[in-house]
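Encoded as structure tokens, the following chain is the form predicted on its own, with no partner shown.
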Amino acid sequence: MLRKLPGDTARDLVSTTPDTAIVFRPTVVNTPAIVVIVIALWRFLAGIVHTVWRHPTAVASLLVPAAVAVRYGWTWAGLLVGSVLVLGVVWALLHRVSFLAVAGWRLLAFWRWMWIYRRHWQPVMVIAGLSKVMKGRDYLPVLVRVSCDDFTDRVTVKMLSGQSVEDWAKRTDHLAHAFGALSCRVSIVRAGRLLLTFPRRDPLATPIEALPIPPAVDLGAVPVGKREDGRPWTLKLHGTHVLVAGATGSGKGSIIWSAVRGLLPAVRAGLVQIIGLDPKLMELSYGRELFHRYASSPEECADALEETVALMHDRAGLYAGHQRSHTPSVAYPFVLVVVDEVAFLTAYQTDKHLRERVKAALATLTTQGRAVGVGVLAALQDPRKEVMSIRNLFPDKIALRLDESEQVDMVLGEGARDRGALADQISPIPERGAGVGFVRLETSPDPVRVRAAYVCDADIHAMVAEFASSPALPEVPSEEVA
């Protein structure tokens, strides 16, 4: 126990025990004023090259006319001030991308360096409890670099010795609120560095309409989408299984869709089979005709789960000895389940036989079916274990708007929420929240915000009309593998 002694200096201490009190009394040094200079010296000119070195084009804005004002006075300095703004207006009006990248980024990402994350550093930093205190010194995580884009800023920091990613995740709603933004996401830049990114609006709250038709399909990016930075989002689907969790009405029918029109082009050409199961008997049926097979009753969708495994375990046989991953062609397409709400058949199923039978079918294809050209794309409402046993058999998952906050761990994985993955506070208005989501790939832990393109009735029914007429071509059995 620590406790004052009468008489004491302030800063003197007694650990006490029945029998002993020890008194420690701080060493103090008093450091030479001239040591104090050199490192308050040292310091600003290290500041000094530090924003020269990181904001070239807003130091030059700064300096060149305070020179030329020095040099030729204020009348010089304002003209070459104003030519400059005026051409910069021209510029940007001209040809606005080139503007940006070269200047207008940098001038913004200086000026939000200076005046909303240097100005308020240290407080922000104090009060969300990232700093440190060591014999009566401040210790803080050191601001390395603002940039900015369209939508966002991105923040590099140097965290303090002993820190660890968790020590900020669990702070980014302190962060947000304390410079402005929207919200806040941690990621890992490389050994005690940090990215921390700032959305200065949301490039994602306006609806995105049906994407267009691929003329040629990469399995390993089909478009579905926007991400929060502006690029478009594509899907990997062959090589891996992706699982959708959200309520009802957050968009899984949008990405579903989505993955589906970007896949049309190779389903003509017969490199890509796509099955179908419906147990609601609501998404995939206004489509049914562009499945290469479509089941809607639980005995229906455990007869073609087990099928394809069927499928698998051939291609399997036929594989071993000779190569070990799978190239799509028309004798052996990628052959992508889709199942809608896969909680229909995974838990709410009464008859016990059928859902062991769909159980032991998914996690079967799920745990071998990546190698041999065999992928799952899995929607469902409710992402507990009880309710879906086999989600952590899913490489890649997306989590849209979901009801508590709990449940964006259980599906992303842990820690996801602490690293700004807020799927339980995407909005429940359609126009605003359906199709919006959070992604975490197997290769990588740092969710990403994304929106995926809405594919309404009018569009299935024209992608029925232009493919369903050539639909693709059966299997063809072959007795050897090229």
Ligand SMILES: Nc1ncnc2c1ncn2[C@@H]1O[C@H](COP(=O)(O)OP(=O)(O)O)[C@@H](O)[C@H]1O
Second form
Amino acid sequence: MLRKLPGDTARDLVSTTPDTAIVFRPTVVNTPAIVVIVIALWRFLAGIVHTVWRHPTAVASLLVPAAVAVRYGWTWAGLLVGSVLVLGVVWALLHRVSFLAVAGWRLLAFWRWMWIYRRHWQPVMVIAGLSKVMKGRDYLPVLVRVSCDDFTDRVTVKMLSGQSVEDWAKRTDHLAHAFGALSCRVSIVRAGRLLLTFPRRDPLATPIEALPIPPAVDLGAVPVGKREDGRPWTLKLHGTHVLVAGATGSGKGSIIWSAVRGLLPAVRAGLVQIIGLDPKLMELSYGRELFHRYASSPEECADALEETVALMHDRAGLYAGHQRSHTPSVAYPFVLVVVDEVAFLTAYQTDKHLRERVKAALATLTTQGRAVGVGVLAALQDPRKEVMSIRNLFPDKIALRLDESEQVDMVLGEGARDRGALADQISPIPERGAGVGFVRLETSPDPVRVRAAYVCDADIHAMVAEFASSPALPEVPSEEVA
Ligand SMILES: Nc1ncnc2c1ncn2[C@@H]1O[C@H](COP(=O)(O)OP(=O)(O)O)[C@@H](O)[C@H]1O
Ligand SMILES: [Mg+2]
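Let's see the other form, the form predicted in complex with the ligand, since the form predicted on its own is already up.
Every component of the complex follows; first up is the chain already shown.
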């Protein structure tokens, strides 16, 4: 494939190879013409093979009509194209999902590869500082593949040898603007390969209504909202602890209530108990009947936490030598401690003794609770260490809208903001930004953009009406369990 750099002299030939990260620019004036032609030809052929290999559907849709036109004439080629188009439209109308899976996304990916990414790749790489010039050669990262879905373009890139993920992460802003996207996120595919995710449209731009209460509860994947790729966002609650950080009005309540909502059938079955701690007496009080235990005063909260620690130790003693993980049962339900505005207990509390009690209990629960079926879901506004010294004990973290850019890495860990978790840029307008955030799970370093479904007061009211009637089941005393 031959390309000329803007502003180059006629002699400056630029070509890309599909499988090396080197772009050859023969700036040496005396290079024999035949060598330049052979290299250019070789790269041109390699480019064709690469295109056919990567985009067979798109290439076939051009080549087959061309072949028919040559062999049988334009009328037949026109008829063929016309009937394929009609069939395609009928197929898309009748069964959009299969049409998109088989042909639609591939054609779109081919179009965007050609028109957006391939066309602008070289100047963007050069201007963004991601290419290198050494000894008269331009070294360009290779655009390996583009794939599309409903909401995003995913671009696989082969980095230059010697480049790091950080080099790319620092340029996500340049890349997003250059390729006409709202943002760009970088993740690692394997050594030397990156995946750049460019959202084309935002499925999270408008509020999401409270999700239907699932008939069966999976504690490893409780549906709480939507991900940026349009797929459901599910939260693992059992076997982990979740910390939600966000400024006032960022929608922390919507995550708490979506999680509670998703657990209700299991609560009714006695397999889950939720303990609600509400030191600001704001968020949880409206649905307090849904909780196995509800506490709002700092003393009550400290008591509730310490009782949960005692229960945890009790279970740990029982499990020792018998089992290493917890399976929820009516005898041993999963206990989720939900703490809203946790800093009111751990930092702003004036009674030092109470503060220390709460901190000690939370630290014990978050370090030892996982294996015995105790989880913590805590929400706070200010993620600084002074406010929440134990924030690193929460394996899973969610950053909703934050006031300052430095807070993003405090919540999601080093490098998260560079990788695209722009939590400080989420809109403060509730319709656009409340409940929108970034998650970074223990199992993956890449932040995922999400939006929690909004559980409004009427939804909570209906939840109380439907689920609060069942009396809380007492825990079976430890002696009764083998
Ligand atoms: N997920 C959401 N989607 C849309 N709007 C929301 C969502 N969560 C909250 N809101 C709106 O934002 C307001 C503040 O939310 P809230 O949960 O009280 O914030 P926080 O607890 O973080 O201070 C709510 O009253 C509601 O109008
Ligand atoms: Mg709140």
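We call the rigid core whatever largest set of C-alpha positions still superposes within 1.5 Å between the two forms. Residue numbers count along the first chain shown, from 1. In this text, all values refer to a predicted model and were calculated from it rather than measured experimentally.
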- Message: Relative to the superposed rigid core, does residue 37 relocate between the two forms - that is, does its Cα move 2 Å or more?
- Response: yes
